[in-house]
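One chain comes next, on its own, written out as C-alpha cells in the form predicted alone.
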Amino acid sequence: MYIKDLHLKNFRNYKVQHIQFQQGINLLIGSNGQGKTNIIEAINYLLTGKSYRIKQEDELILWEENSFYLNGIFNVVDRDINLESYYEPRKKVMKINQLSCKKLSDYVGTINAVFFSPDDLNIIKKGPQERRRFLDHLISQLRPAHIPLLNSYLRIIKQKNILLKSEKNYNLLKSQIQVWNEQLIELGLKIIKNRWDFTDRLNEYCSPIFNQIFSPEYNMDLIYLTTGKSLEEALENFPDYIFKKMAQEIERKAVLVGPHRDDVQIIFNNKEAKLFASQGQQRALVLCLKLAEMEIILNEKGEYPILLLDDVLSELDSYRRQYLMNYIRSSQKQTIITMTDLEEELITCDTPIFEVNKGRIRRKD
C-alpha cells in the first residue's frame, strides 16, 4: 500500500499544498521548523483521524483560518482509495471514497502506516501510558473494534472516579460502584485479551529482527503486566482484583486496578530496558518494535504499510541505520523520510526529493 497524492488546505503552516508521492523512498528535505513533520502528521491524521502530536485539533488549523481539509489518494491491492478529513471547531468529517464515516472504527485500518520518530524513545524511557498507547495503536489498526472498546472502558473509569470523589454515603457508594465494576469487568477482559495477544505477536516478530541488529549474547522480551502471569490467569484474576480493591478505592477515591494501569515491560539482556539499556540500545529496541509492527501488518494485510520516518536516521548508529535502509530497499515499501540535509546514500536516479521551505514544497529536479 502507498500514498499517491496528498492535498492540504489550511493545515498547520500550509495554506494550499499538493504533493505527488512515488512508491519506494520519498525524501522531504528542509531546515527545522519549515513544515516537514507537518506533512508526516497530515498523512498520519488522514489514516487515524487524530494527531499524534497534540490533543486539541484546533491547533492544527492554519493561523487566522477556521478549518482545515486533507485529502489523500492511496493504493491498496491495486485499488485506489480516497480518504478525506475536514475539521472545524465542533465539527469533524471523515470520508472513505466520498462516503462519511459515523464512527472512527469504521475509518481506522483502511490504510495502514508505521510512524517512527525520535520521540518514540519515550516508549521505553517514560511511563506505562506510552507503552499502552503504542500497543493500542497497533491493535486498532488491525482490530478497529478495539477503539470503541477502549473509549467505553475509559468513559466508565471516568464516571467511577467521579463517583468515588463525590458520593459521601458509604453504602450507596458501594452499591453504585458494583454496577460500574460489572461493566469494567466485561470490557476490561476483552482489552486484556487483545493486548496480551498482540504482545505475544510482537515478541514473535521482534525476535528475528533483534537477532540481526544485536550481538548474540543479548536477548529481548516483552511482558504484558496485568493481573496474572498467563492470559488464563489474568482473565480469571481480574474480577477478583476488582472486588478486593473496592475498599481501598473508596478510601483513596481513585480507580486502582484495570487495563488503564497495565504496562508492557521491555526486557533487554534479562533486565528492564528502561533502567539498564543505554540510549543507543533503547533506540535500537524501538527500531525492533517498529519493524515488528511492519511485519505484523504485512502478515495480516498481505501488503507492507507505509513507513513514515521523521528525522530518525540521524538518531541511529551507522550499523542500525544501514540495517534499516537495507530493510526499506528489500521490497516495495513506500517510505517517506524527513531530514534536514540531503544524504547521497539515500538517492537513486528515481528517488523523488521534495524541498520544504516555510510551508511550501517544491520537487527538486
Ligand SMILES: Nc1ncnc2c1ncn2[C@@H]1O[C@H](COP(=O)(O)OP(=O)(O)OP(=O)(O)O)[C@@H](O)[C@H]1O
The other form holds:
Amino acid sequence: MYIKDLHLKNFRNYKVQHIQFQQGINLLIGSNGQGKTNIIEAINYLLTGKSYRIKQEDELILWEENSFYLNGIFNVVDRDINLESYYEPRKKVMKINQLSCKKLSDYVGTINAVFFSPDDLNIIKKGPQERRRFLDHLISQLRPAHIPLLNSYLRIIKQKNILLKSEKNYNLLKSQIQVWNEQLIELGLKIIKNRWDFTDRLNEYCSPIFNQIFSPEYNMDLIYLTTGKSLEEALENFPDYIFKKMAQEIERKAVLVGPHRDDVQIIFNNKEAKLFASQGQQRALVLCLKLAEMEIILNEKGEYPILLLDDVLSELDSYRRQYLMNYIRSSQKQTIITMTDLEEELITCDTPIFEVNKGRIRRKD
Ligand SMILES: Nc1ncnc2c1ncn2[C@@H]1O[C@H](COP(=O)(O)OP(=O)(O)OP(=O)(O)O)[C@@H](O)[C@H]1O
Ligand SMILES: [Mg+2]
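Moving from the form predicted alone to the form predicted in complex with the ligand:
Now the full complex is given, and it begins with the chain already shown.
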C-alpha cells in the first residue's frame, strides 16, 4: 500500500499544501523546525485519527486558525481509497471514500503504516506504558475491535479508582467493586489474550531479523508479563487475582491488578535490554521491532504498510543503516524518510526529493 496524494489545510505550520508521493523512497529534506515531522504526523493522523505528539487536537491547528483538514489518496490492493480528516474544536469528522465513520475503530486499519522516530527508543528505555502502547497500536491496526475494548476497560478502571478513593463503608465498597470486577474480568481476559498472541507473533518475526542485525551469538526475546507464565495460566489466574487483591486495593485505594499494569519485557542476550543493552543496541532492537511490525502487517494484509522514518537514519551505525536501506529497497515498500541533510547514498535517479522550508514544500527536480 502507498500514499499517492496528500492535501493539508491549516495543519501545524502548513497553510495549504499538496504533495504527490511516489512508490518506493520519498525524501523530505529541510533544516530543523521547517515542518518535516509535521508531514509524517499528518499522514499518521490521517491513518489513525490520533497523534502521538499531542494532548489535545487543537495543537494541530495552524495558529490563529479555527480548524484543520487533511485528505489523502492511498492505493491498496490496486484500488484507490480516499481518507479525510476534518477537525475543529469539539467536532471531528473522519471519512473513508466520502462516508463518515462514527467510530474510530471503523476507520483505523484501513491503511497501515509503521512509524519509526528517535523517540521510539522509549519503548525500551521507559516504563511499561510505552511498551503496552507499542503493542496496543500494532493490535489496533490489525484488530480494530481492540480499540473499544481498551477504551471500555480503561473507563471502568477509572470508575473503580474513583470508587476506591471514596469514603464509603467497607461492605458497600466491596459489593460495588464486585460489580466493576466482573466487567473488568470479561474485558481484561480479551485484552490479555490479544496482547499475548501479538507478543508471540512479534517474537516469531523478530527472530530472523534480529539474527541479521546482530551477530548470531546474541538473542532476543519478548515476554508478556501478566498474571501467568503461559496464556492458559494467565487467563485462569486473572479472575482469582482480581478478587484476592480486593482487600489490598481497598487499603491502598488503587486498582492493583489487570492488563493496565502488564508489561512486555524485552530480553537481549538473556538479560533485560532496558538495563543491560547499550544505547546503540537498544536502537537496533527497536529497529527489529519495527521491521517485525512491517512483516506482521504484510502477512495479514498481503501488502507492506507504508514505512515512515523520521530522522532515524543518522542515528544508526553504518552496518544497520545499510541493512535498513537494503530492506527498504527489496520488494515493494513505500518509505517516506525525513532528514536535515541530503545523503547521496539514498538517491537514485527517480527518488523524489521534497525540500521543506517554513511550512512549504517544493519538489526538487
Ligand atoms: N499549530 C501550529 N501552528 C503553526 N506552527 C506550528 C504549529 N505546531 C508546530 N508548529 C511549528 O512547526 C515547526 C516544527 O515542525 P516540525 O516538527 O515538523 O519540524 P522538523 O522539520 O521536523 O524539524 P526537526 O529537524 O528539528 O525535527 C516549528 O517551527 C513549530 O513552531
Ligand atoms: Mg522533526
